[in-house]
Structure formats: C-alpha cells, structure tokens
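A single chain, nothing else alongside it, follows as structure tokens in the form predicted alone.
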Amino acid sequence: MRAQAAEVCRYPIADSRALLTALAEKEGVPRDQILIGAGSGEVLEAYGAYLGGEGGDVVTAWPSYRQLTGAMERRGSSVIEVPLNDRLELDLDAMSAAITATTKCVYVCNPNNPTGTIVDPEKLREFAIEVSKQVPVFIDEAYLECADDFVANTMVGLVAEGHNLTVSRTFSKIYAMAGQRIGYAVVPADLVAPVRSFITGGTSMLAMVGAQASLADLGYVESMRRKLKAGRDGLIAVLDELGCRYVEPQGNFVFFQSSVSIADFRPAMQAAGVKVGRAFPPYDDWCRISIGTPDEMTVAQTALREVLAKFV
C-alpha cells in the first residue's frame, strides 16, 4: 500500500481486476460471482435494497447483525425475528418453521453477532440447501476465518453447486483493514448485476491494493487466528475467575454475562479505559468485548475484575 500510494490519482480498474481474479480463485467461482464492496457492509445493504422494496418479509434471528435486514425494512419489508435457543445459538429449525408465503430472505450470521456463536455446519448446510429452494439465502461470514475451523463451516461452496445463497465476507475482521472498507460477497450469477446497481460507492485503490496483498500472505491468517483464540482464552479465563457465564466464542470477540445492566457497566469499563460493546436487547446484562492486541487484553482483563468487584 505505501508502494502504490502515489499512483492514488488513478482509477483503480486494474486492481479491481486483479482483486476479483484473486478472490474468485479463493473462492472457486468464476469472476462475475464476486461482488466487491466497501465493506461487506456495503454489499449487505444493497442486496437488502435489492429485496426490499415491495414489502414482504425477511427472516432473521435476534439478537443479529441489523445491516441487511435493517436496508430491507428500511424499504417497505417486515423482519421476523427469531430468538436463539438456550446457548445463544441459531434457532435453524425455528428460523425454517417461520417462512411464510411473503418471505424474501432469509438472513443467517454465522458466527453470530453479538454472540459469536457458531453452528453445526451440517444442520447449516441442510438448511441452506433445504431453504434457498424456497427464497434466497444469504449467509454473513464476516467472523468466519476467526473462527477456529473456517473450511469446514464456510458455506461458500454451495455457491459454486448452484444453490440460491449468497456468501459475504470482509478483510475488516481477520485481515485487520476496517479502515480501509473493503468487502465483497459471492453471489448467484443471476443476483450480481441486479445488487450491484444499489452498490453506491465501491472501495479504493489502496483497499484493492492491501486486499491481494493480504490474500498473498498464506500464513497471515493461520497466525492471527492463533493470536485470536490466544486473546479469546486469556479473556476466558478471567471470565472463569470470576464466574461470569459466556457462551462458546467463535469470533474476534468474547459475550458474556456480566450480571450488571450493560447501562452502568458500559461507563464503569470506560472509566477504567475499556470501551466495550453496545446493549443487545433483550440481553440487557450481557456485555461483547472485542479481542485487541495482548497489551490492550491485559488492560481489559484487569478493567473487568477491577470493575465487577464494585458491583458485587
């Protein structure tokens, strides 16, 4: 990126070349079923306001990621919001069990955010193929190759044997470029022109630039994956410590159960320099902590006891 940055008065139609030959080797699909964003988010958003606006319905569980089905309600579409079970998990069957006749997605994040749950990539698989032949599928990934075994819960394949789903990811996450804004989603060949025409900016020449180079580093991910699940234990252990529950994490980012409204949680952590995640109603005294650097880790760990000490 530092070797590039003086070529930034360019389009960067080349490196948009590049990037999709790149990432369609990835991914096993030809070129015209990758989508890139700036962000996935932004490819969220516009495949929402693809399928949103002439009302219907779109299928998600909650507490979720809100950008896509957030883009379809924004248009007119209703959200049918399922609860997760018992260990803060996906409710598969009882996302299935609520389709009706006006559904237009379903929308799956896996892992899921704020849990960072992930699913039996078996029950996933089924439903995915079982789903997408009534309405389109649209499984988030943004988390997965944080998780500790991407290749076998990643649904991407079912892309590339036909199945109406649509797999995103982002180098936000394990790559480390959330500044950058840089996405992209593996699409249905039919899908990708009609959800490209509500892409309303694209993403850099620097992004593309940081992405292949990012794709190119084959022991990158490997040895950030290991530093994240190193992060998620130590922050575990804390959690064990104290007695705090959480639920199994699969993410870069650990949710537990601190016992204290997130209201007065939240500014207590703040006080002692930890900037934790928003409420995730109805999970009011549940808190997401993200995974940083281990210095940054050891600030959170010593913020937590510190903090949960006042309250009990």
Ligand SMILES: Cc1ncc(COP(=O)(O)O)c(C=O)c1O
The other form holds:
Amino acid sequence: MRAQAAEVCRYPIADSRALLTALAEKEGVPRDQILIGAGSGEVLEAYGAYLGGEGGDVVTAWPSYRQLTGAMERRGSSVIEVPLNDRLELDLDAMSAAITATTKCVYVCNPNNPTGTIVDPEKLREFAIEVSKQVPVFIDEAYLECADDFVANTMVGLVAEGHNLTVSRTFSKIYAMAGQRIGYAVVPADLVAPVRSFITGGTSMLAMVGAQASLADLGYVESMRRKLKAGRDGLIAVLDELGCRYVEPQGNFVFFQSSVSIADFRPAMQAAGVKVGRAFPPYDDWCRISIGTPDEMTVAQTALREVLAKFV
Ligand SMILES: Cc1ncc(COP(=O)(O)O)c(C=O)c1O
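What about the form predicted in complex with this ligand, after the form predicted alone?
Now the complete complex, all chains and molecules, led by this one.
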C-alpha cells in the first residue's frame, strides 16, 4: 500500500481487475460473479436496496446484523425477525417456517453478530439448498474466517453450483483493514448487474492493493485466527472464573451474560477503560465484547473482574 501511494492520482481500473481475478480464484467462481464494495456493508446495502422496493418482507434472526434487512426496511419491506433458540443460535427451522408468499430474501449471519455462534454446516447447507429454491438466500460470512473451521462452514461452494445464494465477506475483520473499507460478495450471475446498479461509491485503490496483498499472505490469516482464539479463550477463562454464562464464540467477540443490565454495565466498563457493545434486546443483561490486542485483553479482563465485583 505504501508503494502504491504515489499512484492514487489515477483511477484504480487495473487494480480492480487484478483483485477480481484473485478473488475469483479464491472463491471458485468467474470474475463477473464477484461484487466489490466499500466494505461488505456497501454490498449489503446495495443488495437490500435492490430487493427492498415495493413491499414484501425479509426473514432474519433476532438479534442479528441489521444492515441488509435495514436497507430493505427503509425502502418499504417489512422485516420478519425470528428469535434465536435457547442456546442463542439461529433457529433455521423457525426461519424457514417464517417464509411467506411475499418473502423476498432470507438473511443468515454466520457466525452471527452479536452472539458469535455458528450453525451446524450440514443443517445450513440443507437449509440453503431448500430455501433458495423459493427465495434468494444471503449468507453473511463477515466473521467466518475468525472461526475454528472456515472450510467446513463456508457456503460459497453453493453459489458456484448455481443455487440462488449470495455469500459476503470483508477485509475488515480477520484482515484488520476496517478503516480501508473493502469487502465483497459472491453473487448468482443474474443478480450481479441489478445489485451493482445500487453500488454508489465503491472502494479505493489502496484498499484494493492491500486486499490483494493480504490474500497472497497465506500465513497471515492462520496466525490471526490463532491470536483471536487465544483472545477468546483468555476471556472465556475469566468468564468461567466469574461464573458468567456465554455462548460458543466463533467471531472476533464474545457474547456473555453479565447478569447486570447493559444500561449500567456499559458505562461502568467504559469508566474502566473498555468500550463494550450496545444493548441487544431481549438479552438486556448480556454483553458483547470484542477481541483486541493481548494488552487490550489484559485491560478488559481486569475491568471485567473489577466491574462485576461492584455489582455483586
Ligand atoms: C455481520 C457483519 N456483516 C457485515 C459487516 C460490515 O462490515 P464492513 O462494511 O466493514 O465489511 C459487519 C460490520 O460490523 C458485520 O458485523
């Protein structure tokens, strides 16, 4: 990225071609089935904008990530939110049962944000194949590279097989390039042009150069995955010690039950130097905490012990 900085006076046409080629190779689809955006969020927005007009509904879990479903809602679709099961995992059977005659899309976030849980891959595969015969399925894999087993859990192969399924990824999470704004989706061939027409800005030259360099650095993802897991494991050890319930985390955050209202817990943690996630009703005494650097995690662990001690 530093080497390319002197070139930012030019439009990044060659860089986007090179990145598309690298992504197509990684994902096993033709280049023209990849949509790159300024963060995967831009692609989620574009997909939602395309599908959202003229009413209808979108099925999602709750709580889950709202960007695609929110974009549809702003354009007049309603959002059908299906509660998580009692293990705080996506309830795929209930989501499938929630589909109506006017459903335009089913959105699956896996691992789910804010819970960090992952669904059984065989069950998800079956769900994706069956549901995508009725309506387009969108699987947001923003955090999947953080999970213990990416290969067994990614559904991107189903896009290549021709199912009506889109899979999105980002360079913001495991690749640590959130500030550069770059992500992409692997999209069924017939959806590429209509969804692309809603992409307004697109990403930048340096983001694309950085993304390409990251893809080529094969050891990096594995080493980040190990570091993230160490961060999650350290946090879980403290939660075990403090007797807090949590759900199996597979993203770059942990969702746990502090048993203190998040309205009180959040400012107390902030006073101790740690910004935690907002409220995710109905889990009002749960908290999402992201994994940071080892030093930051030490601060977070100390803060957790101190803050929870105050609320006993
Ligand atoms: C599940 C999920 N998908 C997509 C995004 C969008 O991220 P970005 O636009 O940085 O790729 C986020 C951001 O937090 C997210 O949590």
